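This document opens with one chain alone, in structure tokens, the form predicted on its own.
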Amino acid sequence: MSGGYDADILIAGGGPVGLAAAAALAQAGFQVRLYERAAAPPAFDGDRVDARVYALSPASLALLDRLGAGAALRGSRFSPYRAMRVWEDEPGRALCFSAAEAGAEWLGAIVEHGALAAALAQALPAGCACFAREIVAAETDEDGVALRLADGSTERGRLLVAADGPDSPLRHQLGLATVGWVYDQQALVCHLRPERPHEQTAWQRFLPTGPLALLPLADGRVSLVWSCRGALAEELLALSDAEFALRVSTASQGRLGALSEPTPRRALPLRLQHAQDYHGTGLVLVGDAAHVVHPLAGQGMNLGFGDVAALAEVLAAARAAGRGWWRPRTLAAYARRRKADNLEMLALTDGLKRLFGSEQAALRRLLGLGLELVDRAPLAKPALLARALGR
């Protein structure tokens, strides 16, 4: 294959990871074209509820504000949170973090799903992206990559760059396996209205049953994630929005008191994955196609976000260096720099949710005066507050 490039670099996918590429490596001076079956993220409406949110880091904030995506972003329901609380029995011996501690503003931001993907959308360059393109198969040799789409026509490329999700379609097509597993966990996911005021805390019980937490939002709700086994996930989806409400409260311990008026709900399975290499022939993967992690840490959608910034230095590196910046080499440099990082938090959540979900008592005791020696640490506090910052 060689000659003939419809674009430097084809993307697959659209969700968030996949337009921050499309918008960081266009940004680096590569020609880019993303093709998404689905249709355009539609713009931020005040009147639409997304249950979907995601926590992200001052890193991941950064990257958006040098995409030109932040402005968009903090005019929706952006909301900033300055600390977080985790506890397992007893509140008092709680793990606490605060922004002040680490000499920073905020600690990160609540965002819903819909309000990152069109902010994203919009900070594209235009004719950039292909919505409603339907990617059916894909050839690549050292030379470049073709795709074949739904409606018949072929697009080439040096590079392709597969941000398709966890079951990414391209990874098994081009047969980059992957380890994991599929926890007995699914994610329970609504909004709730606090009788009390959040204080911009995220707020994170271990239950035996797996993390419950409640994360602050700009309209004064807070965001429902509670990771919770598979039939108690359907008892919860059965209930009334009264008892349903009532099972948070208790379940939480009445930290914010009573919650009510909860959004519908939804419940999303949830899975350890791995990929054994992160890179092939003409192909590079990046955020859910390569990892995916537990939701206990909220850190999926930064640790795609830190994957999207590695790839364009590294790619931007190797083609002011006058080397093959599509080549294996440039590649294996990417998968390098950010394997550790992946596989550090892939460890950490698929720890803690074991650990945690001990129901041995004497086990569960010890780890909740755990949290409460880490929290006086003068070591060990400051380093995971670091890696919470992105830092």
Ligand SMILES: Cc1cc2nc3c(=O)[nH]c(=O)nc-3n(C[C@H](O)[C@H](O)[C@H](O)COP(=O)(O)OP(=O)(O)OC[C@H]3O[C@@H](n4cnc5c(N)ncnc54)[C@H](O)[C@@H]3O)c2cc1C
The other form holds:
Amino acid sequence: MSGGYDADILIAGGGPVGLAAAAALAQAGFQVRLYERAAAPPAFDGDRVDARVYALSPASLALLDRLGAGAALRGSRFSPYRAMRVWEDEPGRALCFSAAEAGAEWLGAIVEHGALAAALAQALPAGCACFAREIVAAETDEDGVALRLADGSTERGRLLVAADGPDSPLRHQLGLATVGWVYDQQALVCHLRPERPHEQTAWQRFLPTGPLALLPLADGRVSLVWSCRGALAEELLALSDAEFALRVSTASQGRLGALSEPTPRRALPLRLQHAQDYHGTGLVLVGDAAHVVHPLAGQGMNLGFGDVAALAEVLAAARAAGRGWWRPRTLAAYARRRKADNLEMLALTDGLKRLFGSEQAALRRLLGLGLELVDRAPLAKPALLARALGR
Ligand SMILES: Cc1cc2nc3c(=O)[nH]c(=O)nc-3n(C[C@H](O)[C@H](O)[C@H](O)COP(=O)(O)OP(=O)(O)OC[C@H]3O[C@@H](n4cnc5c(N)ncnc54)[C@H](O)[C@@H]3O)c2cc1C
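After the form predicted on its own, can we look at the form predicted in complex with this ligand?
The next block holds the full complex; its first chain is the one shown before.
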């Protein structure tokens, strides 16, 4: 395959990571085309808070600013949080992180899926993103990639960036294997109104059945992510709104008083997954196509944005040095840069899930004490804080 390219880089998937990749690579001077099967990017709905929200780190927010998406995002129910409180059984023995301790204004911000996608879509060059265009097949060789779309058309480029999500049809088709497992937990998500102010704090309790997080929203409500075993998730889904709100209030030990007005609940399956290779001939993986982590640390999207920043930097540096920016050697440099960070987060979230999921009373007592000790540790706490800030 050579010559006749429609663009330098073709991107599969217009989720937040694919959109950010398109913006970053276009900004680095590459000609980019993105294909998304959905009819249009999700839009920001001024009347209703999106059910899907993400805790983004300062490093991710800085990337969005550099890409020209920050201002639109900040104008859309952007909810900065200044502290994080993590506890197990006794609220008094909590691990507390605050922005002030880190010399930062915020620890991060809660943003809505629709607002994030809309902010990124408006930052793209005109004509770069093609919606309602599903990729059905791909062929790659050393010189480039040819995509076949559902409408029968073919598109050609030098490199294919797969940002097509955890089930990544392209990763499967082009033979990149993954390792991982399905967790015995599902994440139950919805928004609730707390009786007491959320204090711009992210609250998380580690229950034996799984972590329960209450994330502060801009309208004063909180977003619940309760990871729990399948049977419990089913039981919680079947409760009336009032019964469910009471269960969450009790499970969070009333930290925010009584919770009420739950929005419709959804349970999402959870897994750990990691691609053994992040690249093949003419193909590179970013975001959930490369790695899927347990949501207990709210890091999946942040890792995807880290991939995007590294990929744009590595490809631009190779091109500036006159090297083949689409060649496996360049793609291997990207993979080396990202794998350590991504694997560290996979291991950390998996380890926390297993440790706190233990039903052994002695171990759980030790963990409760451990949180209190980390809170006072002069070395461990700043290191954890730096990781949370994406430094
Ligand atoms: C309960 C829960 C809470 C979470 N909370 C956080 C958090 O607080 N912070 C955080 O950083 N992360 C969080 N995450 C992780 C985050 O949701 C994911 O990491 C992120 O959504 C991955 O984005 P992506 O763009 O890689 O993939 P996706 O959002 O899955 O996007 C993939 C896109 O590819 C498109 N596509 C697929 N195949 C094709 C094809 N053949 N042709 C065209 N288009 C195609 C799809 O339509 C889709 O739009 C959470 C996850 C869960 C489950």
